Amino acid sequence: MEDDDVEENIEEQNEELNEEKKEDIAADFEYKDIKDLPGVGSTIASKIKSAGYQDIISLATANPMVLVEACGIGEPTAKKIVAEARDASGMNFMSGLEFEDKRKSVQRISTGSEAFNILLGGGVETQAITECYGEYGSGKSQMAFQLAVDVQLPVEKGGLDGHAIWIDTEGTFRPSRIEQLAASKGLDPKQALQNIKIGRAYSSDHQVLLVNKVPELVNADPKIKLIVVDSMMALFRAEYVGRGTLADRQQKVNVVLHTLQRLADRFNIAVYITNQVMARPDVMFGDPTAAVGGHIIGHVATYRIYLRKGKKGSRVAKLVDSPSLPEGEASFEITSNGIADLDEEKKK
């Protein structure tokens, strides 16, 4: 072998060693915990975690001003901490192909009705917020019960072999209904209840606190694949009365919804929220029913579904908004065994 070839081989080997060394150094300096970030000690890290930011990724997506208020730290410090977290987590642009590959991790939970599943493109999607709104008795909470059970089924049966979190703002959660649905699906009723973490919210502030506690629960139980909020607007609607409070209410709702969306993206979780409705007096013809929450919920929710009562005790789901699916309707019924497709008699 000639001298030039030998030198070239040596240079290539040195480059490989340098690259390996760089990777080793990067691994050595990888931040494992929030307290490892520059400028963050144990005291500040404890405050940040108490505010609901359990790891570097959640901190990287935080608003510095929210961090100032929640943790009692200065604005420059908060901005520096968030900037460090963003650098450490490598939050950068990706190509369309890379994003397409990321979307392959999206999973779906069966609603119990094949027609409803088809309307949603295969079921309730992870990494998304699905909102169902409608009058009382339209089936919003029944769908929540169904999803909380179905998520526990094996993948081949329409589930994710997972667990659920249920934030109850109206006192509608009933263990007996979960047990009834679980038994009909061949699951152990008591185990099905054990796999659902329930938080009863008594005020809008309490609701926000429960949402902020979700990362802690997911870190303790990685099998959590569904978050239910039943209902999203009930407490906000009761506490913020009059036009003068509307801006404060909508800002608070916006923060909660974006927190839920970050949780859905970060942990590959499906978020299902129910919403109340109001009658619009300015609508002279057609259905005057409109979802509470205004444009805030409309812009953040990935899928919006309007539920209403149909003929012969059936229910009709109308897909109002979706990023990729056309508007459409699906009919189903609510039975003692849960959500199901209409039988032939009721289809007539």
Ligand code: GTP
Given for the second form:
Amino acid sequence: MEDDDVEENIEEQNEELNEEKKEDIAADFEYKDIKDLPGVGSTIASKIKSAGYQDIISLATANPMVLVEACGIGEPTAKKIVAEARDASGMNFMSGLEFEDKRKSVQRISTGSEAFNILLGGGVETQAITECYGEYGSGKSQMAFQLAVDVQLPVEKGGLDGHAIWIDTEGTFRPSRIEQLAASKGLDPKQALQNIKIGRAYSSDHQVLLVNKVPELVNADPKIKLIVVDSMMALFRAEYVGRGTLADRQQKVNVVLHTLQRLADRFNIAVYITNQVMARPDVMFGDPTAAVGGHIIGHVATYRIYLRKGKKGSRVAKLVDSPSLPEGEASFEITSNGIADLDEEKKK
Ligand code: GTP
Ligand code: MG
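Starting from the form predicted alone, produce the coordinates for the form predicted in complex with the ligand.
Next comes the full complex, and the chain you just saw is listed first.
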């Protein structure tokens, strides 16, 4: 498939998406509206809303007796509705044992470099968001290409025998690079492309819409094990200029990130997002790069990797803020065959 064909395909897909009404993008970007909960029709839903519970999250924290009053329904029904809202919002507690079981199902996708894998505790994890930030050309997108191919490998080769979703906000997805990487890993290049669903986002609203489409895609194809968002912030950054709208932007970005995290948890998927940062020569101490939206993403992403160019064309990945792994660095290189460990010569 030529790049042009793919562009055309993406255009078609997106036209379809654009036809859906803007209003369909629920204000809070939840998957569901209150009226979609079992046992709630549109009549009860509107009564619940007039009682002040606009979305599933707020309903999940409601006192059932208030619903009894406001909606004229019986107590058992009210309790059931609140319980359904809690389930749907993923707000339930689980025991430590259940938690441990869930952690046991975490899987990892190889980055292509052993040193990089070790830094990440084995590779990029499912049930987590991994954010990669760095300057232009540092290799954030290359890493995404590699993961989208490696996820398709069998488990013994560092993959998950899975498929990928790719949300492209900058128009930098390159089918030919996927084919090249796939061939070098012994995969059928066309099949590898077939196994990646690409959504090109043209605006931040569109990006939100695409993220909200993911549950449908995952239901249709349970082999999906990786979601790439390259890049997470570009459209938000471009659209929200001027300080007045920063809080608004932050709220939207947060909702997207939380949706991604819920998808990761619920379907045991790895989420990989990129974020371009610019070098700040005026910052003399500490981190000389300021992640655009960095502090926004920072609290949500489970793993943050700072990528920079190293000596002799190598790349250096630094693990920042990880829940259980020590901070550290790993060097690797980007070759025509993809991400690889440095050869002995370049390690010096
Ligand atoms: P922005 O999206 O601009 O923020 O940059 P990025 O961090 O996504 O950079 P990207 O991943 O696109 O990295 C680009 C770099 O990867 C190039 O400058 C090359 O050094 C390297 N690269 C890309 N393709 C190849 C290839 O086929 N062979 C080799 N050897 N290197 C490549
Ligand atoms: Mg890029």
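Positions refer to the first chain, counted from 1. It should be emphasised that the depicted structure is a prediction, and the values quoted were computed from it without experimental measurement. For the two forms, the rigid core is made up of the largest set of C-alpha atoms that agree within 1.5 Å on superposition.
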> After the core is matched up, is the C-alpha of Y306 off by 2 Å or more between the two forms?
Replying inline: no
>> Does S322 move appreciably between the two forms, meaning a CA displacement of 2 Å or more on the superposed rigid core?
In response: no
>> Looking at G41, what is the CA displacement between the two forms after core superposition, in angstrom?
In response: 4.3
